[in-house]
Amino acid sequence: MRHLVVVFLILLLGTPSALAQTAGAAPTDPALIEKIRKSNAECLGCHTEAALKAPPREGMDLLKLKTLLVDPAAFERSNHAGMECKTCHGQTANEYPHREGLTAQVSPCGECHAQKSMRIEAQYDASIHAKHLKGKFTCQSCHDPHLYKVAAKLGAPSEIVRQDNAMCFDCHESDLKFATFGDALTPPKRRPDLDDIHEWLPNAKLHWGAVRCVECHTPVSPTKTLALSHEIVGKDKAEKNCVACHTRDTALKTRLYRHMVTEEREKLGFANSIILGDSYVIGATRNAYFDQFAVWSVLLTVAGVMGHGALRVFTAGIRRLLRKS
């Protein structure tokens, strides 16, 4: 039945190549990979920075191709890395000059991620996203094909900060990308806000460089297999019991710090201490040599004054026993 099912797959997909690729595995096979590489160099001669500011091509729409370029570097760091082009693009990619409408022609994320993509779209449904922008925002519109790495391979918490926040903060504090949702609501949305938005959290802009903003903004993934839920949710719903993170339990050890807890050992005592490596988040660090001296300080400091008490009650006994005779 298994061969069936990768025949069936070869037959629909064309080559076993494209089948490599629509499984998501990076190409192991060096005549492939090489011909990827030469296939993607004809997209990358015209869509980077290189060939904006010299032009292969005469006659070319340089202010829209300013809107198409593509880093190299930065796209083999990425989730892609090793994937050809048109994988996405359409196997009429490479011709020049393009026809109409190539750009918004993108194979959906669901032909390759189908099962992730039907667990994800349930959670999105219950989005404030969905809720007013449904059939406008995309998986594109948050996760740059080009750019995007999954959390385990940006390994340090501070990276995967900076990606995931960037992704929110490219909308919400930009008025001109908030316009091309915000002006299509009914009536239109202005951009609020940030820092009056936040004005309840104490030092907000420090808590955005430490913590994603998903990790107050999602409710807990109810799919094991995805780290975060992809339902976003408003101010109304969103997480502001401090307690949350800031505890021995804290919830940065299932969300941020997830694909480093396989990893942690115990350092000197320390709970989370995959956490002390990055940041600290106060109250959930807590060390149990720290807090067993604390425990005993007190109990000695009791047992002392006790002591001290009745030792003294003891005396006065004796003085008054001394007196008499």
Ligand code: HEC
Given for the second form:
Amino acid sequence: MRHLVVVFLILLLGTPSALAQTAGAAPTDPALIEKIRKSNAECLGCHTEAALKAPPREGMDLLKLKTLLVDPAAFERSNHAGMECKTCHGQTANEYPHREGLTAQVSPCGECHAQKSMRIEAQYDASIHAKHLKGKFTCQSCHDPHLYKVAAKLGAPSEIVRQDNAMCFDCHESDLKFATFGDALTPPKRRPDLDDIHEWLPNAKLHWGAVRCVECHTPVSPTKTLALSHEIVGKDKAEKNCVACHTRDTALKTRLYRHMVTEEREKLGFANSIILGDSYVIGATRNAYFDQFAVWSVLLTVAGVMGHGALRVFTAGIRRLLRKS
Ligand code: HEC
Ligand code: HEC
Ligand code: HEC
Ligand code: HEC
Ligand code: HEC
Ligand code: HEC
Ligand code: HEC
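Next, report the structure of the form predicted together with ligand HEC; the form predicted alone has already been given.
Now the full complex is given, and it begins with the chain already shown.
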């Protein structure tokens, strides 16, 4: 009986899908790297711009292939650089003609990122997209696994803003893409213009380049381990308060700049120096000494005016005497 349990455990742990359960680090062994490169070169032999211009074989549906291209350089910068395409797409994905339903059979994020996904899924389920577009909207609707790189590893806030807003723009700036989801609603929804919706926000276009949509459309992350909550909230719950960001204690410190706000920076005097270095957020980017200087100059001015007044009252009698004589 005990042997049976052991055999069962080995079988369980030995299956490829179980091995893929945890996302390990990128490989460092040169032989393994070379093996992966070769394997991926098979797919990239067809699924790239270059291959489209010089097809490696005849009779391929080039019009369809044109919509299925992967940018190898972008993939090498992504979270999943160093992974085999086949790890997600299945061991027989290189065989052409492909089997039916190759895209539908791709591994879901949760298969390898079980822990994070469990928390994220709960937040995502409460999001406006999941609630209104159940079944149609998925993690991949936002995350292109061949492109996306986690914010903590991107570094520069401008890069984070560009990448994360591009996810939203993909649909919210394209009537065509929005319709492929909006048409599934009853009644079907047309794409509302982003600038019209955010008319109350001065210079909305500037904001799109400096802050992320998720800054205002998600609650603060309830966990330290996750950079943001995945609960995208609708217009009734979105942030409309300018002071949330335009203040010394800006909400952006726990959001966009959470990967960069370090204690040393705080000690330099420029409380939000990192924000100052990146962009000028009115109210948030002020030097503590400037602030103190401002307070003192106001106090000194008031004291000066009052002192001057007191002096005039005190000297009034003398002046009157002098005038009389
Ligand atoms: C010989 C060229 C060729 C090779 C090699 C190739 N593909 Fe394809 N692939 C195509 C073409 C052409 C299509 C367009 C649809 C079709 O003809 O099946 C396609 C379609 C796909 C699709 C979309 C399927 C669908 O119906 O939506 C995926 C996903 C895909 N390939 C992944 C891969 C991966 C991963 C590899 C490597 C493991 C790979 N392909 C290797 C030519 C190739
Ligand atoms: C981490 C998992 C993962 C890896 C690694 C991966 N893919 Fe994909 N791929 C996906 C997912 C998920 C989709 C489906 C996206 C969707 O539903 O639109 C996809 C879709 C595709 C498609 C269909 C076109 C599209 O963008 O929808 C092609 C072609 C493709 N992958 C090729 C590749 C190639 C080539 C590689 C290796 C260089 C690769 N993939 C590596 C997860 C992966
Ligand atoms: C077949 C397994 C597999 C699948 C499926 C997969 N990933 Fe990954 N993922 C990995 C591996 C391996 C890494 C590299 C881990 C590392 O470098 O630390 C990774 C890295 C990441 C990272 C960076 C991790 C970090 O903390 O820096 C994120 C974020 C991520 N993946 C998101 C996704 C999303 C979103 C999906 C679904 C669209 C997905 N992954 C699907 C295997 C997978
Ligand atoms: C509405 C768009 C959207 C959808 C849908 C979405 N995400 Fe995200 N996801 C984001 C954005 C934006 C970020 C922030 C970028 C960052 O911090 O790396 C992110 C970050 C992540 C991260 C990195 C978080 C961290 O702190 O390490 C993971 C992992 C992830 N998403 C997984 C998922 C999974 C799993 C699903 C599906 C259940 C999903 N996402 C659905 C937009 C989305
Ligand atoms: C400064 C905070 C802020 C930012 C940044 C922001 N939004 Fe909004 N958004 C709001 C508020 C507040 C509303 C509700 C407006 C109202 O009801 O008048 C809203 C409304 C919306 C709506 C509702 C449309 C409808 O159906 O009426 C959508 C969609 C939307 N935003 C998408 C986005 C996208 C995409 C981005 C990123 C490009 C973004 N938002 C950036 C605060 C913001
Ligand atoms: C794949 C397409 C797609 C992507 C990507 C996408 N959205 Fe949406 N979004 C939609 C559609 C379709 C609706 C309409 C749902 C509804 O109103 O019922 C919607 C609705 C919304 C709403 C709700 C408006 C309201 O009625 O209150 C907000 C807010 C929103 N999206 C923000 C975002 C943000 C922020 C991102 C990026 C992190 C994003 N979306 C990414 C397609 C998308
Ligand atoms: C989610 C955070 C956030 C919210 C909420 C927000 N802002 Fe901003 N705002 C920024 C950031 C970041 C910049 C910096 C842009 C830059 O110069 O790089 C900015 C820039 C500006 C500018 C332009 C400054 C310049 O250099 O021209 C004005 C004006 C402004 N905001 C006013 C407002 C008003 C009014 C509101 C409320 C209706 C508001 N903001 C809400 C983050 C925010």
